[in-house]
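One chain is shown next in structure tokens, namely the form predicted on its own.
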Amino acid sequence: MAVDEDKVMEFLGRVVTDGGAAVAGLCTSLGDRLGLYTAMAGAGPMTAAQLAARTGLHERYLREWLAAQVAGEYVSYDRDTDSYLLPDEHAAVLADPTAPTYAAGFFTMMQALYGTEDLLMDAFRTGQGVGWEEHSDALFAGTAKFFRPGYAGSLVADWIPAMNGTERRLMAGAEVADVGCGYGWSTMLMAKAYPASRFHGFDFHQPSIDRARELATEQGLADRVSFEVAGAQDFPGDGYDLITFFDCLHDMGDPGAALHHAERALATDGACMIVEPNASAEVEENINPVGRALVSASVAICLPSALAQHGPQAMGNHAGEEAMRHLADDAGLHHWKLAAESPVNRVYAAAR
């Protein structure tokens, strides 16, 4: 068959662009971890020497890093003054962890994912999994860092109010279980907003629970937040007014059993909040930047994590709403609705 050379060159350009982005991601991670974006944010134009003085880092490395930032159009350059500027709009994405647009955590996760590539290759050959705990700490920290801004911007302001009656109960005083809580940012965001309620974070990963406890103490929330090592199928307690699953249900080897346990642990009129990635079960509907990132993450993290648990299901992060609704219905959670949506997440409310 004749090959269309124009299409070959067009696709080659795309692959080179992707390769450049992959390499540049290392520079973005360095800029985040070394505090370079933070140092440049709001500081106006500065030379490499001035950035070195501000950060205590070596000027020659910084000049090279800045050149890469200019090439990627993250930073602008003024030849006349030999100075560099991080625009305020870019700082909102790279330098401010409190901004809902902050996205630097994505690059922290990438440190871990490239580090476990060999394990993933073996998994492709054997069909076995790569457990969450087999990754480096960068994955745990990066995941918390990546999801925190979106939760901070939407959880209390939009998602909980969209759950019928849940906000009123939290304001009056409720019991909440946050399953798969990781570092506990979701748990603590709710605890700050609803001081009359009590929040219990559960995760099977001991280092994440240890960090969550430290953060709760730092945040002054230890009086109404607790964190405990426990699995989704056997976390303790019952009578919960709200049980939450933030971006974790699809990572489980038996998500159906997790929902069965949640149904048994709910109060009579309690509800589950199930937050899942905004990706589609129809593969062609994920042909967009967010869909591409999410489905690629499923290859590297979500599917291998579920397979490592040797359960009956390994959903991946783009199983879609119908698959989730079926699991919930089978668990006795027959009332289901799409409560809210963001570019990254879909939020489902499930109740008996």
Ligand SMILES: C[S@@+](CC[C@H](N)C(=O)[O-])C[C@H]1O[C@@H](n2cnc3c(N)ncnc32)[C@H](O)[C@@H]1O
Given for the second form:
Amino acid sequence: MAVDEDKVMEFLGRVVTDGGAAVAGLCTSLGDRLGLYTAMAGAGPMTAAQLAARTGLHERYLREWLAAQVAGEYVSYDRDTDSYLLPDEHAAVLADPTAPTYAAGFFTMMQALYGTEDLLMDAFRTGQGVGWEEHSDALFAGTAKFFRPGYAGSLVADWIPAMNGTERRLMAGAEVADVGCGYGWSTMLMAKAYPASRFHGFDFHQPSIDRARELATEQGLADRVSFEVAGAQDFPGDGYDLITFFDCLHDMGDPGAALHHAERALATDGACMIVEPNASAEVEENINPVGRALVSASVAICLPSALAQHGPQAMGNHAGEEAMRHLADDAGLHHWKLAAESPVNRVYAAAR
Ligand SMILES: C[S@@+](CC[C@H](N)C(=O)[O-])C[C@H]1O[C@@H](n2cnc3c(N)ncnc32)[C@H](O)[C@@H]1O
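Return one more block: the form predicted together with the ligand, after the form predicted on its own shown previously.
Following is the full complex, with the preceding chain placed first.
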């Protein structure tokens, strides 16, 4: 069959664009970690020398970095004044970690993922997993940084109010377990909003729990938040009014057993909040930028993490609502609803 040369060139163009984006991603990460976007945010047009004076970094490197930012249209350039501008709209995405649109965490995660490429190659050959703990700190920090803005924008404002009766219980004083809590931003966001309640974050990854404890102290929340190393199948305590799983249930080797344990640990009328990536079980429905990012993350992080736990079920992050609902039903959580949705997450409420 004759190859359509136009289609070859069109696809080549697309792959070159993606390659350029991959290299540029390193520059984005550098700009984020070195505080370059923050230094430019709201500062108006500036020359490379002015950016160097502001950041204490070397001007020659900054000129190169700025040229790359202009090439990617992240920063605009004025030839007459030889100055560069980070538009306010771009600052909301790259310079302000408190903005719900902050997306720089994505690039911190990338730092870790290329580092595990050799382990992934072995895993593809052997069928074994790559455990969460086998990644570098950049994955743990990047994951927290990536998910936090979405939680900060929606968790208290939209997701909890969408769970029948849960907001009222949290305001009155409830016991909450946040399972697979990582650095614990979800736990702390809830703790800030509901001071009468007590929050217990659990994760089987010691370094994440250590960091969560530090952050809770820094945030002045240590009086109502505790963090403990524990697995999803055996975390301590019972009588919880709310048990949450933020972007972690599908990372587990036995998510069904985790839900069984949660069902046993719930108070009468308690509920589980299960937050999962907003990717579809139908592969062709993920042909969009978020779907592509999520499913690619499943190849590199989620599936290998679950396989490393040698459980009966490695779901990947796009198993879909029906698969999750089935697991919950099996665990005795028969009441199920899609409570809320964002471009990145779907939020399910599950109860007896
Ligand atoms: C993608 S991260 C999400 C972390 C955090 N919930 C967030 O939203 O930022 C998945 C987390 O699940 C934890 N995890 C995976 N399997 C677990 C298990 N079986 N028991 C407890 N934690 C687990 C990992 O250590 C990791 O912190």
